[in-house]
Amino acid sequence: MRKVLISKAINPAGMKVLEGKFEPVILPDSSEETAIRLVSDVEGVILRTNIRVTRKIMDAGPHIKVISRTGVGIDNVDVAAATEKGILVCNTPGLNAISVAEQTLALLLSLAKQLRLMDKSVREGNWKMRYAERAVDVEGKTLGLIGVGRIGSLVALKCRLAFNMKVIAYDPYVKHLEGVELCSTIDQVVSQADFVSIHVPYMEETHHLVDARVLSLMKPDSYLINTARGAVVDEKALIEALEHESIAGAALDVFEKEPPSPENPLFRFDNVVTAPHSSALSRECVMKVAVTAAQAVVDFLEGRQPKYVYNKDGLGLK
């Protein structure tokens, strides 16, 4: 039976897709000396955030047709490469935004009310820090988003519905959004926001985007929350903004280095929020994400083209 390799098992209704049709070879570590390993006779590849499929697995497999994402980031996987082989590289765009959105706005609240810090306060019998007066509302306030695609302008809309805030976004590719005041620079979006959200893929022109001059910008009393991608904040600069107390706090569901060391000085302050990654990570999206990855394999190798391509124009593909 032909062979899909899986860098990390992923939901039985996924696996249901392959059911009778290809043989799953799941990682059972995410060293790239394993993949080359059990890539040698496998034609597609189903990919979580464990392991980055580069050229050197890519050359081990000569057989691989096509690299599958349970999610919408493709950082992991060498696209040129992938694009140069002829593999299509797909992923699942748009599955994930109901519940990254969600997770946000879960996020925004715990920063807003306090949460972390009134609960670790009743654990520790500190019932007085009722009356300190360090929660804020949210009704009305500014959220500043810095990407408004599926996900940026679904934040947006709940936002505006739930909490009647103003909106206003920096994106260069979007040039109208109903209900959202559009800026020309993130310097305009940080200096006036309450809360700053970020919502953009992982890349070169993304890198450190958020630096120590953009949190600079960011009113004293304002929050960052960042569900995209570690790397795109100087995680360096932001814990010397909240050293300086130039920012109230932060909200990460993403690191630059996964997993974080407990070591990292980020978990020292009370006005930090932090969660393992897990923004799409709910029993729906998974679900639909793993469904959506193993039926892209199935349908490339079964000679239909997958409904998500992502390196599309580079395959010249329609």
Ligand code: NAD
The other form holds:
Amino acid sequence: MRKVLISKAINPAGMKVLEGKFEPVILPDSSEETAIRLVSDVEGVILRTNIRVTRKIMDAGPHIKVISRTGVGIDNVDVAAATEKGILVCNTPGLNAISVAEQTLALLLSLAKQLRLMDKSVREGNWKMRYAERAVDVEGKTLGLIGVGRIGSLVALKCRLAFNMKVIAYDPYVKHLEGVELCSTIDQVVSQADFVSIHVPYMEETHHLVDARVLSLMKPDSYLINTARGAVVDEKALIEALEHESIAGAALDVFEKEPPSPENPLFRFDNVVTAPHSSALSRECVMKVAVTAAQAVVDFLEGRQPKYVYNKDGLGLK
Ligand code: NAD
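One more: the block was the form predicted on its own; return the form predicted together with ligand NAD.
All chains and molecules follow, beginning with the one already shown.
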């Protein structure tokens, strides 16, 4: 039977799509060496975020025709190498927008209401914390978005409707968005916002987009939320900003190195809320993306063009 490599087990609904058609080969670990060893006879790859599909892996898998991401970010695929080799790169845009937007609101509220500190205080018998006046209300505050594509625009809508927030945003590629004041610089957004939330893809242009300079423009009582990719924020600069209390706190679903080291200084702060890159991992979402990513592989290997092809233009497809 023809083989499909899966970088890490996917939801059973996705496995069902392959059943009887392709033999799944699940990577036992996330090292490049293991992938190189197992890729020689596979025709498709279903890729989660645990490994990067490098040119070396593609060289070792001469029969690979399609790489399908169970998500929207394709920063863990060498797309240039794939396109050069005629390999289709697929993703699942939009399918995780609801889950990531919901998680963003959960993180925003947990920062505003200081839930991490409050929970810790109750467990430690520090009932007096209720008088500390640490929580703030969100109603009417300003949300500053960096990137207003599928996720960012949904966060904008939810925050406007749920909390009557004023929403401002920086996204040089978006010319109009209902109910959102678009700013021409990132500086204008971060200097006015009470909550800054990042929703850009990771690429050369967005590497350390939020650096020491940008952080220094944030208000001392403002919060940063990152559910995009770790390296969009200069983590060292963020730690310094937290140390100097030049911002009020941060919520991070993503890190520069994943998983982060237990020694990461970010874990010392009570005003930092973290999640293990789990924004898109709700039960509903993992099922949807697993089925869509697996279907893309089956479609292409059976001669049909998948719904979402990321490198369509590079491959000259319609
Ligand atoms: P999208 O492509 O719909 O939107 C991205 C937006 O960023 C676009 O509007 C684009 O114009 C804008 N942008 C690009 N470069 C920019 C720049 N330099 N400055 C400002 N804006 C810029 O993508 P999406 O579905 O909204 O997802 C956004 C990102 O969120 C993904 O690329 C992915 O990395 C991340 N993500 C994370 C998780 C998670 O589990 N934490 C899940 C899904 C997506």
